[in-house]
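The chain below stands alone and is given as structure tokens, in the form predicted on its own.
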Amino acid sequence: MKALLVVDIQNDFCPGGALAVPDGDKIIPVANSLSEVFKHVVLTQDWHPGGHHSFATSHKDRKPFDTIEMPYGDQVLWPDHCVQGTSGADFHPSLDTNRAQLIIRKGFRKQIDSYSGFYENDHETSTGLTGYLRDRGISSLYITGLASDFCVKWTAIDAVKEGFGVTVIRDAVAGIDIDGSVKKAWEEMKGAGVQVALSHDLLTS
């Protein structure tokens, strides 16, 4: 059985948001079309408390996109984004969320960031998504969302590690692209065993 996993299509990751992915909103019509052909749809949502440790404003003399060392590894420092209860954390109003059966909120622990829909960035603290999918007999995941070089990449690679067949839908993702990070992300995903498809292949099959 297969499921569509829609990663972080939120206001702050779309044009005009605090951490906007260039043209991030352009994937929304594709994601909406895909959600209509999947029986199982799951959404992830970045959900940070104010003062999250991944925010540049939480570190003196640091600026957005600097990298620092955290107990769990390297951490890119971000502009404040997707703060709980703010409009920036809301799903983009054009995203059709009606068919979603589950919303996984991540990044709500103040001391640790969370890119993946499966684990916090310590690679140990689970979101519970694996158990949910297995309980429903889902073995294949198709992924759309933002951003391809961070949350999509980490989610896809973790899904492979958890034993799922994983396909990222190339025209249904978009990236931030920090120093070539999008190209590197595609290489890492393919190296991990992630498959790539176009939405047309799914919508016409």
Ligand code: VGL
The other form holds:
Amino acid sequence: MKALLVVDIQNDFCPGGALAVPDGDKIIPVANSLSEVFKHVVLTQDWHPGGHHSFATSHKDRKPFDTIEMPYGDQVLWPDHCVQGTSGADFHPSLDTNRAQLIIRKGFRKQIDSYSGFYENDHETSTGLTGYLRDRGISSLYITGLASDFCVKWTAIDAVKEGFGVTVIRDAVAGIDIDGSVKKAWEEMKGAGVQVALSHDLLTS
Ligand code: VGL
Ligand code: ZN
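Based on the form predicted on its own presented above, generate the structure block for the form predicted together with ligand VGL.
The complete assembly is shown below, putting the previous chain first.
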């Protein structure tokens, strides 16, 4: 069985938001159409407490998009974004969330960031998503959402590691793009065994 995974389509990742993905909102109609043809739809939601350690404002003399060393590895510092309970953390108003059966929130531990819907950035702390999908008999995942170079990439790569068949829908994702990170993300995803498809192929078959 297959499921659609909709990654972080939240106000802060769309134009006007705190960590806007250029044209991030353009993929929303595509994500909505896809969610109509999948029986199983799961959303992820970036969900940080105020003062989260991935925020540049939590570190003296640091600015957004600097990289620092954290106990679990390199960490890009972000503008404050997707703070729990704020409108920036809400799903974008044009995203159709009605057909979603599960919402996985991530990044709620103050000391650790979580790009992937499966594991936090220590690659060890599980969100429980694998167990949910397995229990429901889902073996292949189709991914749409934001951002292709961070949360989509890590979700897709972790999904392959967890044993799922994984397809990222190329026209249903968009990236932040820091120093070529979008291009690098596609290379990494393909190298890990992620398949790539176009929404058209899924909507017409
Ligand atoms: C994301 C940076 C920080 C994402 C989340 O959804 O790709 N990127 N938090
Ligand atoms: Zn975040």
